[in-house]
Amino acid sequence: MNRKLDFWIPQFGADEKALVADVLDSSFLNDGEVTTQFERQTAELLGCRHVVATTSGTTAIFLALAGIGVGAGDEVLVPDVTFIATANAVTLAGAKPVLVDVDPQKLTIDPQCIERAITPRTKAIVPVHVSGRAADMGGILDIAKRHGLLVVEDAAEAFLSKHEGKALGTFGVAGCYSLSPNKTITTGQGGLIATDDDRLHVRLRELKDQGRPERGSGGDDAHNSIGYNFKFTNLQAAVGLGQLRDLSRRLERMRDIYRGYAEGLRGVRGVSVLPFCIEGGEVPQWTDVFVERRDALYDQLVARRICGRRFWHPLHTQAPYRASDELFPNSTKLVPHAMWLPSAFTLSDADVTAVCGEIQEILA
C-alpha cells in the first residue's frame, strides 16, 4: 500500500471547534444547556421519548441496569461475544454477569441459549448489537416476557442502526450507546441512554447527578436518594452536536464500505463477511469477517500497511469471568476466526477494493 489503511479514523472539522469556542467562551464548561440540546436531538433521531448523557458507554450500562433496580443478589445475561466493559457494568451495579453463548451466524446473544441461563435470580438481559448486527430482538423480548425480565440493550456499535423501522437501542426499557474514538460519532469519550420510560428517565437523571432529578446550584439542592457523578460536560455536547452535521455522509458511507467489501470478497475462499441487512436499515460499524487462518491473514495485511483487528476474547476465557470452553461451544469456535476489516468511513471506494485485492492475493 501505498499509505496506511487504519482500522478507524475519528474525524473533526471547523464544526467541532466552533461549537467548542462557543462554549469555552461561555464560561460554564460543565454540564448545561449545551448538553441538553444534544440530549434532544440525539432523542428525535433516534426516535425516543429521552436520551440521558453520560460519562462513557460503560456508565450508560451501569446506569440503566442501577436505575431499573439491579443489584446484590441479582443475575443479568451477557453474551459471551463482546467488549468486557458489558460484564463490567453489571459487576458495577452489584450483579453477577451470566455468560451466554452466542448466534453463530451473527455473533449475538443465542435465544435458545438464553432459555437455558435463566434462574430465579435473573433479573434482566443485556443484548449485544455486535458490529451494529441487530441480535434477535423479537426473540429476547418474547423470552423476557414470559419470564419477568427486563432488557438493557447494549447499542455501544449500533447508533442509528436500525431493525423493522426502528433504532436498535429502544426495543427495551432502555438502550445505551457509546461516544469513544472508534465510533460514528465521538465526543471523545461519552454515553447515551435511550429510554421511553419517564419514571425510568426521572432515575437515570438522579443517579447521574448525585441523587439530584434536575440540574442543580450546587448549593441549597434538593437529593431526593443517592447518587453520582458521571455529568457530561458543555464541552464535550459541543463536540457531539458538530458531529452530527456529519452524520447522515457518514452513516452512508459505512453502509456503501460494507457494501464494497461484500462484493469485493464474495466467493474468495478461505473468508466469509457476516451479514447486515443494509436495506432493513442496518448500519455496519465495521466491517467483520470470518477467516480460515485469521492470524495469518491479519499478520501479513499488517505487513502491508493494512490495519484491521482481531475479535475480542470470549469473555469466558478472561480472568474476571473464566468458565469451560465447554460451556460456550460456538463463541470458543468461531472467535479465534473473526476479524474486522479497516472499517473508517474516511475509506474510499479505491481503498476498498485494495483491501480486497491483497486480501485475495494473500490467501490464494
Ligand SMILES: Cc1ncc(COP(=O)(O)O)c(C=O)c1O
Second form
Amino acid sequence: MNRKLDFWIPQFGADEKALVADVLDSSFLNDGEVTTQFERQTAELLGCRHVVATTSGTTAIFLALAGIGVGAGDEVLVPDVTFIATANAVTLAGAKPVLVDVDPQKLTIDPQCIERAITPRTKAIVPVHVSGRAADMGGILDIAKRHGLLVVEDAAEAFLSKHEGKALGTFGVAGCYSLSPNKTITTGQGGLIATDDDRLHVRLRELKDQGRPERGSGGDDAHNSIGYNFKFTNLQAAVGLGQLRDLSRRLERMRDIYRGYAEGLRGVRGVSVLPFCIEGGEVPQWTDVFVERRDALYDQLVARRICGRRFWHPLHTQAPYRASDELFPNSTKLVPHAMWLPSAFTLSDADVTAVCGEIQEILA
Ligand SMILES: Cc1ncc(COP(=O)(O)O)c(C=O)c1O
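Right, the form predicted alone is done; let's see the coordinates for the form predicted in complex with the ligand.
Up next: the whole complex, starting with the chain shown before.
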C-alpha cells in the first residue's frame, strides 16, 4: 500500500479544542459541571437513568463490582477471551475471577459453561461484548436470575452498540464503557458506568469521590463511607462532549467498514469474517476475522503496511490467571486464529476493498 492503513486512529477536531479552551478559561478543571453534562448526554444516548464517569474502563468495572458489594471471598465469572482488564478489575475488588470458556461462533462467554462454573461463592457474572458483539444476554440473565447472581456488563468495546434495539451495557445492574484511544469516542483515558439503579448510582458517586455522594467543597464535607479518587475532570468531559458531536458519522463508518469487509471477503478461502447483527443495532468496534494461518497473514499484511491486531491471548494462558488448556477447549482452539482487520474511521471504502484484495492475493 502507498499509505499505511492503521488498525485505529483517534480523531479530534475544532469542537474538542474549543470546549477544552472554555474549561481552561473557567479555571475549574476538576470533576464538575462539564462532567455532569457529559454524564447526562451519554445517559440519554444509552437510554438509562444514570451514567457515572470515571478514570478508565478498568476502574468502571471495579467501581461497579465494589458498588454492588463484591469483595473478598466472592467469585466473579469472567470470559477467558477478553482484555485482561476485566479480570484485573475483579481482582482489584478483592474477589476471585473465575474464567469461563467462550461460544465458538461469537467468542463471548458461553452460558452453558457459566452453569458449570457456579459455586456457592459466585456473586456476579461479567459478560464482555467483544468487538461490540452482544454476548448472549438472554441466556446470561436467565442463569443469573435462577442462581441469584448480579450481572455487570463489560461493554468497554460496545458504546452504543445495541442488541434488539437496546444499548449493550444496559441489560445488567450496571454496564461499563471505556473511553481509551481506540474506542468509538475517547477522552484519552476514561470510563463510564451506566445504571438504572438509583441506590447504586449514589454508591458509585461515593466510591469515586472519597465517600461523598455529592460533589464536595474540599473542606467540611460529610464522608458517608470509604471511597477513592476516580474522578473524571471537566477537561476530559469537554473532549468527550466534542467527540459526541461526531458520533453518528462514526457509528455509520464503523458499520460500513464491517460491511465492506464482509462483502469483500465473502467466499475467500482461509478467512471468515465474524458476523455482526447490524439490523439489531450492533456496531462493530473493529472487524474481527478467523484465519486458518493467522500469523502468516498478519505478518504479510504488516509487510504491506496494513496494520491489524492479533487477538489477546486467552486469559488462562497469562501468568496471573494461568490454568490448563483442557478447561478451555474453545478459546484454546480458536483464539490463535482470531485477529482484527484495520478498522480506523479514516479508512475509505476503497481502502477496505484494497485490504480485501491484498488478503485474497496473500491467501492464494
Ligand atoms: C473488553 C475490555 N474490557 C476492559 C477494558 C479496559 O478499559 P480501559 O483501558 O479504559 O481501562 C478494555 C480496554 O480497552 C477492553 O477492551
